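A single chain comes next, written as structure tokens; it is the form predicted alone.
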Amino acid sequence: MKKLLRLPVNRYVDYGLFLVLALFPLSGSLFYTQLIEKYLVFLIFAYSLDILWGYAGLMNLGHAVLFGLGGYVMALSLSARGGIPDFMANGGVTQMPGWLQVLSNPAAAVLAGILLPALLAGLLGRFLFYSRVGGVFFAVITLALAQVFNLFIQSQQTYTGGFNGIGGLPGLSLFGNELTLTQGYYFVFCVVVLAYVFCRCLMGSRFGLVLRGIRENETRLEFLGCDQARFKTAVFAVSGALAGLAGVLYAPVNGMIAPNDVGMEFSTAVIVWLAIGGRGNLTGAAVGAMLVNVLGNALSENFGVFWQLLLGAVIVAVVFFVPDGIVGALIRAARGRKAGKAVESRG
């Protein structure tokens, strides 16, 4: 009971979050179920760039490119189940490519899904951060990187979709079995509390501190002796890994992957959630994914086209009053009463 009394504040909000989440479905309603499993997607993809921006301090503006890769190598794969896909054959293709056949078989296009991102990341961030690009410079690469990932997903039509994307796809399956919607969104959920509990591990074991070393003050930490090039490129590749788990995931969660699901504009959507939510702690990352995509469903639904403008309105407000964001801030008046009883124990 002890321990439990001396939890952080925010440990509270995740197991409170999790609660809610695991008792959703009983509520009845099919359509918000569905749309909340999506969102639970969105939570692994969110704890990716925690993980990096949260704790390694490196913003990354084209994350969606990761998450992207694991989405569209998912979606081929199901859609090449039944044969070439119509988009293909639409391009002319007559003959299953060699890859494509590979990526059919469920277990590989994970696997694919989960490797190439963080094989990406692992690269760039090699090549970036041993050639000391970082800060400002890190940000304005990947953002680059996002337009030309993007641009590179319309203009490939025969293999990608082009502009229309990849849609029409089944629904999440195991051992072969297609799942029901209570199953699929359990089998979800069941992924992101591993997703939560391998980062909780990672940042709170020496690689996590090392992290936030770096984040405070990299020169003396490199002072110090560390390779700091070497833990940025290590935690750029597991972002990486995680961002495209929730590609995977998101391809049949949603029926469909297109570009607007790879480019600047979902990037720039991940690092509003963590503004909202705060960064540094997973927790934030949770709650901002989830209380973003909440609200702005329920302000389309109330208000039609002006639900952009008054979802803005909420979130310019909420960075302005609250920089350290949601979390941050009850983390922030928690020390503070541990604080002051401390004082008055003194006195």
Partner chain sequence: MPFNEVNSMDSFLALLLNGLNSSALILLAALGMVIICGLMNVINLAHGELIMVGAYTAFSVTQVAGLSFAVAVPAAFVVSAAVGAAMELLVIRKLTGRPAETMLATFGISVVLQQVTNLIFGAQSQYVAIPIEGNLSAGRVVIPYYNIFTILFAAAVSAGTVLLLKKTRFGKRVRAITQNRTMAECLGINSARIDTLTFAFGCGLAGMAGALAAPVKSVSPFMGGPYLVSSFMTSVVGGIASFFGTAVGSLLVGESTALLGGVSNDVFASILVFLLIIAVIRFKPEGLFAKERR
Given for the second form:
Amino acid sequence: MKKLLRLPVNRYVDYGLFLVLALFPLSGSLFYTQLIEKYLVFLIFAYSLDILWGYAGLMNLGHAVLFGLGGYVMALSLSARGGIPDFMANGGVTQMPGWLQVLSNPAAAVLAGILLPALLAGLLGRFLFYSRVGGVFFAVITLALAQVFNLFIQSQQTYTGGFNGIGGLPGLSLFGNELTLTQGYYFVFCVVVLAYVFCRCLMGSRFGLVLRGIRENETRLEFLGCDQARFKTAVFAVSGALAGLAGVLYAPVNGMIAPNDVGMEFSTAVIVWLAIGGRGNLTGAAVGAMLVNVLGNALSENFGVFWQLLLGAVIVAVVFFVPDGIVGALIRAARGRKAGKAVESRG
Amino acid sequence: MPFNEVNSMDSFLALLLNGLNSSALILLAALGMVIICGLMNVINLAHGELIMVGAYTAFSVTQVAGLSFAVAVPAAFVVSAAVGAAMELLVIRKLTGRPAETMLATFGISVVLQQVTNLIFGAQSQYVAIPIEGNLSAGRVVIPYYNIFTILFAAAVSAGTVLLLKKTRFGKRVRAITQNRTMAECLGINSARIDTLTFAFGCGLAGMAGALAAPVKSVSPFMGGPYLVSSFMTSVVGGIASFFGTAVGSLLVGESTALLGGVSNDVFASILVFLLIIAVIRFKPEGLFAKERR
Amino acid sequence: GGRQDTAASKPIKIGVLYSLSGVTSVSEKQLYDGTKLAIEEINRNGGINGRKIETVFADYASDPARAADKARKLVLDDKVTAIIGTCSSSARKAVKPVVERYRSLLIYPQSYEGQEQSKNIVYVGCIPNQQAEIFVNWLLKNAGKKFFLIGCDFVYPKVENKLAKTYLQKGGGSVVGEEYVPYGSTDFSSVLNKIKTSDPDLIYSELTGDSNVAFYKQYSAYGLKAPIASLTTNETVLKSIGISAAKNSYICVDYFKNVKNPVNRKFVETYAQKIRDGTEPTYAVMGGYNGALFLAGALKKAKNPEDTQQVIAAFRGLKIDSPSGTISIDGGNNHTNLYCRIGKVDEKGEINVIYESKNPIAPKP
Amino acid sequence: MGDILVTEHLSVCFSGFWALHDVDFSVGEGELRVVIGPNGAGKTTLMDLITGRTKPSSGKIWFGGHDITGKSPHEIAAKYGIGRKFQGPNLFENMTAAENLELAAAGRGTVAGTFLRSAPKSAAEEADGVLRRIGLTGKRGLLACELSHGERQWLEIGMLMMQDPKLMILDEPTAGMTEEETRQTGEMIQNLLKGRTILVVEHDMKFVRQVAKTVTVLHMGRILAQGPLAAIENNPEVIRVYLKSEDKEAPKHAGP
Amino acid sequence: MLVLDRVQVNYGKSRAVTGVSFSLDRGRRLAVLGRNGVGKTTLLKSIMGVLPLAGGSIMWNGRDVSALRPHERCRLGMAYVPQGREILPGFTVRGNLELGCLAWKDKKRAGEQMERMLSYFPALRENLGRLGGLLSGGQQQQLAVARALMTSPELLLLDEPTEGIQPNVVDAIGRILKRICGETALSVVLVEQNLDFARSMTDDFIILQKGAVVCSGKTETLDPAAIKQFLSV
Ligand SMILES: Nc1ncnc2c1ncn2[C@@H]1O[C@H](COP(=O)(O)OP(=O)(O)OP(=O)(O)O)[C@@H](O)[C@H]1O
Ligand SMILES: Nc1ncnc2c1ncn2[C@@H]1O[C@H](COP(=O)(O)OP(=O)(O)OP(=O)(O)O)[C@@H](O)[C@H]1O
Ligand SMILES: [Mg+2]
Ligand SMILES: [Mg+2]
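For comparison with the form predicted alone, please write out the form predicted in complex with the partner chain.
The complete assembly is shown below, putting the previous chain first.
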């Protein structure tokens, strides 16, 4: 009990959020349950960026590439269930390519959807971090990557459905049985909780400490015998795997995937979630992702044309009044009360 | 990917000239970015929208008010600079020393600017007449007079900017603040005022780029995105605080897009150019023309 | 009187799904205006057998995934009988599984690349065989044989150009170049160079949005003379391009403002009165308008206008008097029999209709 | 005892400027060596070369019999055991004092090795011990950027203790400390000497007198003199370029 | 004349300077002594205006400057040599020096001033064209002192100016400062750990502890007991 009381504030927020999410399907609204299910997937995606940006300080402006890679792998797999998918047939493909046959095995697709983004991130990290590309330069490269990936997806119509994306995908299924909406929701919810626990443990370990060291002063860390490039590559790969996992879930949950989901726009969207929620504490990522999406959905209905204007204004206001994000501000307030104690956001 | 052959010296020359024109527009757009990003360490994601503001100013001045394009260009500078100054005074200033937050704030501002423009003018693209018609043609090589004007204009503006920053007291103050704000203040420099001026100047340049692009590109609320990306890339490839680097960077991006587009297609060319940029940064992690550091 | 909230006087709910924000908002605003005009008109004229149509609007901000969300909301939460909306193929494809799964109905008002059919979607816009085939043949006869094909890099232009090539082959024309630019690209220097080199008689274009506008402008600045023939340009786009760059170009769609018939005359008047933003009716406006008219017709025809299945059945062979002529839904494929018209831009920037098909053309998706 | 650190013909050139020129420098195992020399003589540069921060233009560096020329900093620190305190404090500004210390020992070894839930208990205890020794126990939860200059210097030394290297390099460790603290630092350094080699760069001659036996003097990128402290202090060249000003009117330097 | 009246400075909610008062006459030199972390730097920064006051006031030449920004105080004749040098790394040595007199219209006077500084600090003359950020620590420290003097200040705030400087240059700096003080009635506030240097340089001293003055007087009378009590651990 005492231990529970001594927890940092943001943990309460985490637990509260999970509680609400766990109970949500009881509300009985089919539409909103499905919507929130999708946002649950976004939570994983937000976590994956938080360990990269919030902890290690690596701002990835093309994070959706990793998400999209997972998503496209899964979408291809799902769409290949019933033989050659439409877009391929229209492109003149008459025989199912070998790799697609492999992918049509769901287990293989899940594995590939997680490992390919991890591999891409790992290779990119290996390629960049060892030559000390960092800061704005990392941001620009990832931005360029998002553009390349987007163009690539759009230009390979035959294999990716091009601009229209891959749609009409079947929903989540487990061992061959299609899940009902509620089952699917709880399945995704469990994966989110697992991802959360994984991230929290990882960031609480010495690995997390080193990452924050990298964010603060990476050169100093090198003179303490730490190979910062290796750590950065590792966290990039882990983040890639998580983002890939989110993508893998997204394809069946959303029923479709399109270039919109992999380009700059979606990448900036995650950044905005983290900015509004707060970064470097996992909680902010979750709160930001939920808040922005739920509000975005609600506002777009009630405010028509004005809702994007409002979103822009809200971003400015949040940055302005609570620069550490909502959760950051909360932690700071709590810290003000019991000053001097080491705090979650830093630890 | 199949490559077409460039079948003659003529068309090669034409490609080069086209590339030069693209480079000039990129350079104009990137200059403001270099000033704001390189000198103030602010990553301004609303850069594209300031270009848009300039383009809309050109539209309002020439089509609505019916004045000449020669008025539109300085007007675009003034209007964008005013928007920039307002941004700096109201938002950026309060976020000094927090680069990530500043960036996010500018992102928010970019969305606001887009939507406000959308509300005022509508989403459809607006017409701005080309001020100088006609073109110079020699054999296969065609170059519109307006392109020549753009190239010269870009060169002149860059030269002016470099002179302003390298030779004048204003420039020295700006650079001093960039490097150590507190210390610059202790040496008697009014950092607040200089910040506003610098930011406004950078934004003004962006606006001017917008005005120049308006007659040949489209003028719409969402036109800013591509400009942002290309200015961002260009300034980074050149080495963020280096004007010479930016010039080279824009030549690199403009020419390689034109040449690759010439021998292959535009989609493939853009992919290649992005990869090229990634490679440049990989092997020159601080940009092509970075300063030595200790 | 007392409350008359009986089933017979309760309004009928339909969903209207367009992006008034986001990158595709220009076209979608036109679709939206058309739909809005039609529904106002229907309600003014007594509605559906005395019942008003009530619209529930949703904005999907040009994001296909969001379009699917909103469609789900309209169907599940608002319980609309049918949805009219979406503009891009990607958004339609995103909504398709939703309406199919919940056995609902989507009226799709925009022209598109074809190759699709669904029991739950009614397609009101042109598909390639209603436009391109006639256009290409007409151009071959009247404008020249050597074509240069250009488009943005996505599905619609590629399909259109593929078809254009087959028609060209049949008609004895040739393709001297084919180029695609990234979606949204506005720098055409290398393309113009290629056009210059290949010396075509005609540019056949499916560029869209900003790319389209920038292309016309740069093309004319380079002093190139071959006329541009487009499937995507309309009255609104022409304004942004400007007369000097647009004159002498060809456009092929199913409807122009200058179509001569009494229904259209009245429509153009109403449009000018109601939509006071200086725009003119385009084929996109007409798509939105026709979609709503068809829907109203089907609602009237169905016994129970709230039973979506009956409404779907009622579409078969449905005929309306539209400003673009008397048009009808094809029996078999849920697409629409439409007129094909070719316009040429004159020195004053007006589109003169220089060709009109005698009868509506049957859709072959 | 043999020499643990040896440099051979070590030179480094920064765009035309020779900061070090043909330096043959060696330190015996278990020795405490002080390096002095005028500002800009190349002392910090020498330390940069040894720790891999700067790559030499020519020459070789040997440490414990291994060639470490051109190796990367983290390898030199982790594999060979060379630790360093920088001339200006160089800390993890937004992390607490305790975390700074923990980090000093955390990043070595494999990535996977750090995935464990937290550092071993011993490391935390060790950090507490070090905090006590450097007198920052009361400030363990303060962020490094909230410490005063002197406190930050102490924290740097603490990080070195945590790192526990074979060769410890201290670049001006007493800058900004009171005389009393300087004396303490001197004592602490002598305590730390047990089982390791230490290289100190300093300008404070009082401190140098306290700790030094052998002194190396650098001047304009070369070794000007080397030997026992007494000899160095009487070396006229060293006096001219470093210790005493030429100006005759120089006021008498009060002091012991 | 500089008068501090119960000056208080906070970092967030914690108070680093808790009420320091002293006055310094024209041409006088004051040493501020104290152990690490007692608030010396904080005090100096607040005099220059880099940190805002939480309470009290600062008068300079009869004018309340408490609310002025650093650049305004600079124009009123204050100059600051910060702890940690704070050289502008991307400016050459010459550029760094010129910044000191950027506001001057008179080119010739600026040139003379520059010449004077270079003769004081020959190490700078050798490195005139190199970037400030490339200099060694001690060279940067010399540059920081010279840069502050470039503004021809009436009040010089020095935060541990001898840190990292070779012994003979330390002597030289002391000599130069004295000379300038003699010539121009420059007042100096010196924060220093090097007691010998502080003694030789200043007329008066104050000792800080926990952000407050605990002892003050003439430097000559600075006795070993006080040193032991307040400056040793
Ligand atoms: N990275 C670098 N680039 C250019 N010049 C450098 C670099 N590092 C050092 N120098 C130059 O080398 C010379 C020696 O510098 P170093 O820092 O080694 O001196 P030092 O002996 O440590 O002096 P101090 O006692 O003042 O710290 C200086 O003139 C400096 O400008
Ligand atoms: N930015 C800051 N935020 C919070 N606290 C700070 C900050 N800077 C300094 N402090 C605290 O204020 C106190 C006084 O610091 P200050 O730097 O003024 O000390 P000092 O007397 O100059 O010490 P030193 O001799 O070590 O330079 C210290 O305890 C320090 O922890
Ligand atoms: Mg040094
Ligand atoms: Mg201090």
